[in-house]
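The data below hold one chain only, encoded as structure tokens and taken in the form predicted on its own.
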Amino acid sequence: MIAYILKRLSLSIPLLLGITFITFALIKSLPGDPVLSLVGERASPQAMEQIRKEIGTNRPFIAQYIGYLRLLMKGQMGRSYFTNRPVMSDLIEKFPNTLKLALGAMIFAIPIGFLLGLTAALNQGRWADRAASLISIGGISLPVFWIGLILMSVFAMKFRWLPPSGTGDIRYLILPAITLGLPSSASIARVARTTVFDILGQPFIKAVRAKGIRESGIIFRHVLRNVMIPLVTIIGLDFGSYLNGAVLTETIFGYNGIGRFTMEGIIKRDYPVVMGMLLFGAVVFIVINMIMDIIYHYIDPRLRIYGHNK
């Protein structure tokens, strides 16, 4: 397993290099000039050229890219054009808030989604199945911003149980976590329903029932282990995307996370911020995929990763 992890880490280096080059090229090809956002259109051409020289945007593309790689090798991501703060410092400051939000969303989504899916699978064709399916479809279909605004208007504005926006104690986390976790719970419910129903129809389940084992024992001993593999995939991908920053959710609730930080960087054309967040997102997904592979190995012995990579 250690050899497998080291191999994956070594393969991720050229992948990250390719990602940095592509994203750097795409960002530089976008229309607009960050200098205009800094000084406005009324600034003199001489002043604008001086600022381009200071931030390095007047250099050739390759020179800018090589300079950015040198910064990365030093453990830096450059400085924001607008605040002049190191992007790494802002990332370290804001990431814990995004991590709390992602964990809160998963804590909400996993048990609710799994219980909905299990209930629907065990009551296929009945009212419980139809109700769970309706809830799942609604959770997937409803826009995140609409869910957030409804929750805010009801629980923050009308009843005043929770704060409408901001970052602070757990009260500030509840509404954005529910908003972010609702689509995930719906996806988990749909996958759990389909997978559990398929597993219950397998021949080995019929053999287990023939031995007289109770239905609860079948669910906990045989079904849960098999249903975990597709669920781990959904949970891992959703969690990785949340760690990259839930842009809409953080913006709606004024939550001080990296999603809102990235959105502000895009609006202002703050290229170091956008590049830093994109690179961070790539690293997150590489790590999440590696963790998912390791979890697969322990859930299902048939998927012994290290055995196929000797």
Contents of the next structure:
Amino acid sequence: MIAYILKRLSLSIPLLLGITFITFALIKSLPGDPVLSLVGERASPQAMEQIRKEIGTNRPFIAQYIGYLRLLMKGQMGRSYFTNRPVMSDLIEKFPNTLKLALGAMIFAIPIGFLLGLTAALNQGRWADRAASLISIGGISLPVFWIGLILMSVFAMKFRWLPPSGTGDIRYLILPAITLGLPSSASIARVARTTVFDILGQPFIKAVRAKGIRESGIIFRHVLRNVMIPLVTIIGLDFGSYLNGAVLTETIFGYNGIGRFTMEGIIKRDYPVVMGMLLFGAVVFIVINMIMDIIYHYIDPRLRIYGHNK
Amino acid sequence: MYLRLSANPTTLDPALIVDVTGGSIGAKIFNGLVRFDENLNVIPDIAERWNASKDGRSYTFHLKRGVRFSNGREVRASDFKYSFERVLNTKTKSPNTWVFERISGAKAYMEGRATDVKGIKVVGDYILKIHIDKPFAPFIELLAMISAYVVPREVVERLGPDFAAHPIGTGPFSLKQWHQNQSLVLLARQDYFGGHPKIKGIVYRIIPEDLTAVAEFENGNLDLLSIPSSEFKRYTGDRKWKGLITSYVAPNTYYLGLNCERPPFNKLPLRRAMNYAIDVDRILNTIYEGRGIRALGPVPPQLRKWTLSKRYNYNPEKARELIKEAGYSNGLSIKIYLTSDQEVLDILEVIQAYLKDVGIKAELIQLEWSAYKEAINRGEADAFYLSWWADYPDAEDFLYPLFHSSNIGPAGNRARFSDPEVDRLIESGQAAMIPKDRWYYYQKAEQRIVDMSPWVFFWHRRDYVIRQPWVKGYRIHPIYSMDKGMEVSF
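Instead of the form predicted on its own shown above, give the structure for the form predicted together with the partner chain, please.
Now the full complex is given, and it begins with the chain already shown.
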């Protein structure tokens, strides 16, 4: 197992290198110039040239790129052009918030989505199925900022149970986590419903039923295990994207996560911030993919990725 | 006291601050030699008194004794010399070098030809002399700006770039805590030389979304709130809140810049036609909900000590005639650049309709802020929607950067307007030390600018701040980035 993880990680190095190159090239090809945001409305061209020289954006593209790689090699991500703070320390400060929010969203989304999907599949065509489908369609199609504002106006302004915005203890986490988790719970519900339904129609379920095993046993021992595979996939993907920040949710609830931080970096063309965060995002996805592969290994012997399970 | 910021201040280093957010916090942590009072007069701050020489080229400042940084050290004249030179030092990467560029020897220092700025002299611990190359009437006002705040050398040198996040100054408040993108806490100082603030401290909460800020305010979690435009009608129409709203027209001007450097707007009749074609009063009173006053020229009314004889009134007939005169009898099409802001788009769509009415086909090009700025700095747009906010409250700040030919491009003159007569008038005004003379030149300059019409002049925006019933003594400082927070209480 450890050998496998090491192999995967070493393979990810050229991948990351490619990602840094592509993102660097993309960012640099965007119109706009960080110096323009730095200098405000009134600046002499000489002052702008001087700042370009100091931050190095006047050098040729390749030289800038190599300079950035050197910095990474030293284990640094550089400093933001604007706040002058090391990108790494902002990341370390904000990532725990993002992690909490992503976990909170998943703690909300997984059981709700799963239960909805299961209920729908087991009551196919009946009212419970229709209700569950309605909820999940709503969850997918309602825009996040709308849900967020509705939740805020009901729970924060009308009942005053929860604070409208901010970052802090668990009370600050509930509304954003629900807002963020809702679309995810809806997609989990839909996938769960179709998969459970498919599996129930498979010949082996008939065989199991013929053996006289109770329906609940069928669901728990045979159906659930098979549902896990597609669910792990979508949960992993959603979780990975949440760990990269949730710009809308963070903005509505004034939540201090990495999504807003990245977004502001993009708007101001704060290259060190954007590069750092994109790179971090890529690492997150690589790690999540690896974890998913390991989970597959345990839940489905057909997907064993290394050796044999002893 | 709890206040809202819509964005994280990028830096609290006075040498680097360019945004209003950073400026309003910086004003509470730092002081300069002088500052503005509520009537926009220059009054003493750390300087006890000062005098200017007759030729207007040298200033002597006598510093107050016992002014201390929040680390306990007393401020000396040498601190000002250090702070000003630091702004000019290229290593600081300050965008605000223009504030000090007029001091003798500043250019030589910036270009590395001198080890210090010759024109800044420390005469004693409490006496500072500043010498400038040419007489420049608003010079004393420049010294009230954020970049002219004093910083303690030993702390700046110890912290390096981290000073931006851990500032130490002489102001009524000191920074206690700053969670980036989340909140910022200032504590009132007990040893402030200007007295005790009436509040214990200020908590700035960073809330990007307007509606969220409104929710926080209505839950009582914010003491003051600058009213977002979407909520303007509701608050001003509500009995409960009506009496708790303060408003003020800060020195600003909103305009549509016309690129004078190339066709079609290099033709004067066409620029005049633009001013006649758009019913600005109507837009101001409908879409803009009356949140401002009509601009007759570039200079805001509180800074204009004279009257203008010419103004534009809506007259589509006249506009059509002028368009014909400019040689576009078959109509023409132009590109107007704007930012991706819904309010701006609403205004520009109406303008588009007015222009269509006189035969100008306007295409609206919405760009994200950074790309927009780059495009208009380069002169890519035929026309663009923008505003100018005073750096310091002087008419000169609405004439020189915006219309002098030496400032074409990012320095402010984005309409790329160049007129030797206007240049000359502005320069004469800058050099005139007697206010009456100065106004004479400024009046002539403004009059000529209105006549040459490099802009369509829109309005001066009025800002509204709503407070909770328990907040007392609150007034909007005319340049709110300069409010020291001394009067407000509960």
